[in-house]
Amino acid sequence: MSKLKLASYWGAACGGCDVAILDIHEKIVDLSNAADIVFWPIAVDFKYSDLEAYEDGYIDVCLFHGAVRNSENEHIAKLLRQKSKVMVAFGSCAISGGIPGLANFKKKDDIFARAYFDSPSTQNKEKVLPVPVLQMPEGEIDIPEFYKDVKCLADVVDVEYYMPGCPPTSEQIWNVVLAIVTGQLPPAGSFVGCEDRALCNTCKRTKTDKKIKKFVRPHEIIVDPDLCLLEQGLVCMGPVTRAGCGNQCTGANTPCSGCYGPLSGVVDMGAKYISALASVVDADSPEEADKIISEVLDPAGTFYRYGLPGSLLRRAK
């Protein structure tokens, strides 16, 4: 039996998904016995020219992590799609924009001004900005075009599977790798390595249906290790987030931030969480409700932390 051909690529992301793949530890040897890595620039010396030289459909499975922030990301996403039989949106950034997607709350000009003019560490008296093409004495220099919006992978190419997480857990990755190797993947379009139920259903903390009179941040209270974090006034996204992470954050007294994304059928995770909060806030008047909700710092950035480009909002207007 011939070995599978696997590829992995890092778009607009932090690189944590690559590290998560390496976190399968000694199982990487089992992976190499079952599959050949034919493109993984961060780990093995591959060039774009190597990828371009492959026949269409040469790669069995591509794990694409990262959002699409610039023209290089989009070009390689389309090239990998052309060369791959199966494309997996790997991690929050590829699926719904992730942390890079929060840039959609700002205009491109504002981002450039902060990065190249206004940041405390920047010295740019000439107010030079990057341009896609620059003619130099040595020749023409091309750099990727910075897009106005951060896009999800599925915005630019067809995707067969979605593996959520920021990053996906090593156990989740290995289980999906086994499914790939054994040919036991679910129907195309499925989320893999996770559950289609809320994180609250797998959380071992005690829930008493207590209503919330005040929201707090973790450093403002001594967190009860046994009681529901939301009932303690902490903004926990567990009610609207997919299970599958092993409750790593809530198990460490840290509220869920929503990196596994929404359940099936939920188009806008932020709106869903606003609805969830409305059902647990204990207010006797509209004024009190406004006061309680005002204690949630940066609600837009919190509720859409991993999914703004994939939401109904998509970006700030």
Contents of the next structure:
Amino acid sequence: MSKLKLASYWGAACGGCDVAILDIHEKIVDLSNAADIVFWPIAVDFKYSDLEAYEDGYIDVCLFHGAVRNSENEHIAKLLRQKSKVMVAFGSCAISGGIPGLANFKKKDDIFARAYFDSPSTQNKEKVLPVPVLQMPEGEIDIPEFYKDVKCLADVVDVEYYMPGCPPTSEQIWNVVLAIVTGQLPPAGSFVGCEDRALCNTCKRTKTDKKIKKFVRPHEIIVDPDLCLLEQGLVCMGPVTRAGCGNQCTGANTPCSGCYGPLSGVVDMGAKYISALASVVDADSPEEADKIISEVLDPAGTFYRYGLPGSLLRRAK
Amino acid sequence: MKKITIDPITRLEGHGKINIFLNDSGAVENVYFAIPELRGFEKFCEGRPADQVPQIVSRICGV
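Having seen the form predicted on its own, I'd like the form predicted together with the partner chain now, please.
Starting with the chain above, the whole complex follows.
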């Protein structure tokens, strides 16, 4: 049997997913015994021209991380789709926009103005903005078009599997690699490298009746290391977030920020969390409920931290 | 003028490409380094609670 061929690529990403893959440490040697890496910009030196030269379907599995922020991200996503038998949306950005998806709270022109005119470290008296094609004395140079909105990978290509996390844990990545190598991937359309139950189910903290009178910010309390963080008034996304991360944040006295995304069947994570909050707020009147809920700062940015482009909202007006 | 494009540049964090222009005698006339990536952290961190910003900006670079 010929060796498997794997590719890994980033769209609008931070490289954290790549490093999470590399964090399988010496097992990368086992991986290289079972599979050849034929495209992976952060780790090996293949060019887009190499990718273009592969036959269609040449790559067995492509792990695509990063959101679709610009025309290059979309072009390479489509090229990789054409060259790959199986496409995995790897990490929060590819699945639902991730942290770069927070840009959908802002407008393209305002992002450009802040980045290229107004930021304190920028000197740009001529008000130069990036343009897709620029004519220089020696010839033409080009950069991708910055889209109006951040998109998810599945908005531009068909996707077989979804692997959540920001980033997915190395343990889960290794489990998925084993499933790929041994041909034991679940049916297409599945989420892999995670569980189909809420993070609260894997959280060892003591849970009692949730009756929240006041929401607090992390610096306002000394966190009880054994008690449910939500019951202590911290905005913890655990009730609506998919388990599988090993409770790294809640285990470190830090509320879950929701990076593994919503459970199967949940259309909109923010709406689901608003529903969850409504059931735990202990108010005697609508006015008191309003007061308690108003203590949650930046609800949209918190509830859609990793998934605004993949939500029903998709973007702010 | 001949153009050699190295795209993408690899084994680093981030996206980049290099355009090298050669003159008629084959010597390098000019080189342009392009960063084809902007996500806009400068803008979308605005309005986020200060205690959340470290978690957000740690995703500028995860390497």
